[in-house]
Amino acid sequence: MTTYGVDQVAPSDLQRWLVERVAEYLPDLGEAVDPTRQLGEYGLDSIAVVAFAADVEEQLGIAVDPTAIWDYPSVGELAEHLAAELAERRPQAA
């Protein structure tokens, strides 16, 4: 599994990683996870959403409320949100 440092995540890399993680929760999906499709359409249950949020927290080192999965309902939207959160945490140049 790829590990991301807080200050080195490109949104496209983050999206790719999120797609892989979602696919792990949907082993019977039979198709690639579409980053533009709403996660709710895949049938992720609340247990999977909480576990997914915990995975993201552990990987990125930031708090991720499970409701963020529903507030940013596609992988693409979630990746953009998380990339923005990470960017806000980067030290500012003096």
Given for the second form:
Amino acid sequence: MTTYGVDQVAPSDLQRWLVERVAEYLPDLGEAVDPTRQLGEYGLDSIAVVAFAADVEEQLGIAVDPTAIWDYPSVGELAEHLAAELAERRPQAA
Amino acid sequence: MRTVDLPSRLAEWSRPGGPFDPAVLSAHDEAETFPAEACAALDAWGLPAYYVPARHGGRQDRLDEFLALLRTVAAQDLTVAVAHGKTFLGGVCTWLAGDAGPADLLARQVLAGEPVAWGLTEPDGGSDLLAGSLTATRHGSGWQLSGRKWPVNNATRGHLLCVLARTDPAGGPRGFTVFLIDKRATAVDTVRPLPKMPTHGVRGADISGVEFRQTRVPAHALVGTVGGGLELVLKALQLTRIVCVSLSLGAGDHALGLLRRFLHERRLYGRQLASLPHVRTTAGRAAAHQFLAEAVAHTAARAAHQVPEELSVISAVAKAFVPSLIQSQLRLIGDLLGTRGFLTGVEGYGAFAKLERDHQVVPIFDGSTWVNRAALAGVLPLLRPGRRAAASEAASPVHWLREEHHPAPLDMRRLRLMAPRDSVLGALPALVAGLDAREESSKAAAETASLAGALLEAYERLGTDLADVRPTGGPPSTATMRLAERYEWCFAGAAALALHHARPRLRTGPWGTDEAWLHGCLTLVLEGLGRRPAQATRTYDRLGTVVASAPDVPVSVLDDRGPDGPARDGSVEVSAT
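Since the structure above is the form predicted alone, I would like to see how the form predicted in complex with the partner chain looks, so please show that one next.
Below: every chain and molecule of the assembly, starting with the one above.
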């Protein structure tokens, strides 16, 4: 598993990595995660979203509240958002 | 401090003819009528002020103190505590939203004794908040609501109702919004009560519902932001779930009081009941249940002030664990009371059957045991020991559980939907290491070290088992739920150990001598983890002896309201110099 530091990351790399992560939560999916589709459509429930956010937070080293996934509900949007956050190099909040 | 006189006032009110007269309350229960006299007495005493945060003009500034207050009411009558305490639940969303909402308006109403209901669930919706179909649409400068909320505590009697409504037809986590409705300010016939539900327990409480029919509400009914409702409710639940466990503590107090009376009065084979070893050990087990429940509840209440960002985990543990623990305790006590626990007409003891029925609502509301355990199960892979950096020393529960520690003001802005760590269970290795480093080498200390060592082993085994758990979407498997249960037991053991470290006072006195209460807690935890210690019977027997022989000593490691003691742990008011 790739671990990102707080260095600048291209949204496309981030998106690829997020697709892999999401797939891990959906072992029965049987198809590639479409970065333009909303995660809710894949049946990623609210509890799984919390766990997923924590995963992303740990890997990226920036605070990622599950509400970020609510506000940027597709992998593509989330990757854009997180890339911008990383660019600001915000230290982890907690 | 004023809170200290509530127990004595309750004792006064419980005399024949008083508002808390058990005969009056049980008549209400039988007739399924609202305990209005008791609630009015609590209003007059000023309990509503404790539902309002200090910054909005109320007296609520410490959750541990508030838990103690509600526990005292629950110990007298659980139905009354449920019927009155719901105003706390109804207010939290609005306090959380802060000045952006109708907080000051609500504060004035609550301080004037106006009850508030909290409407989350809907018919056929279960605990799934995203399934809500009560809809709010913009109408002029305000909103128009249509749909039902059910079941809701106090839906019919309350004029004020805080509801979660769908504001985006597509729903989703940003599709819901919270509104505070004043029924008195709505057009005639647009708000209809749904009938009170007959219930197995809390039969007098107003468990009913409400239907909105194109009900128009003003713009200032909006709480927080449009689309921010789910987040607000999930954060509010973190606080209310902790407060709810005080109802269980009160039920435990009530039951233990009845048990002590029984042990004192009842003679069998010409002997005091407590001379029978089985009776003593069972009474001791019941006491250990109470201590462990207290340790978890009190730790969670202090955690709300100190590590609010961890409450998503801590509140789920508290709400899943404590009501279940007290259910087990009530079963133990019911077994001992025998017939008296079952008959409702035997003077004084009829209360047991009622409180046992009443308590069955506690594991259900504000998210059932399953819902809370599932929430914990979902994040277990993230709570694996060693996965996250340990908390700083200042975040250690030993620091903020000290008696003299004054909790920081509750900062609701620090609540998060995801806990970055669990400082309580995370502290376990350090807590156990702290015991090994002790200079005293008494037999009791050696036994504590041995029990704590066994707990640490169990925690490490849990860590190993968690390593194989992968996060998944969808409901957790039964195996993962069982891991969550083990997590709760480990957490409870860590809370008890932290309390022991933080409060030297708990190493003396009837429960503290020979570290008896702690041994009781750790023994219970190890039993829960399937590792019954060899000396379990002796441990419970020792506690049972105190239960039976010292009826005036409260079965509590938190209660220090003795005649010469301070008001309540750490809450003595010191005048500024």
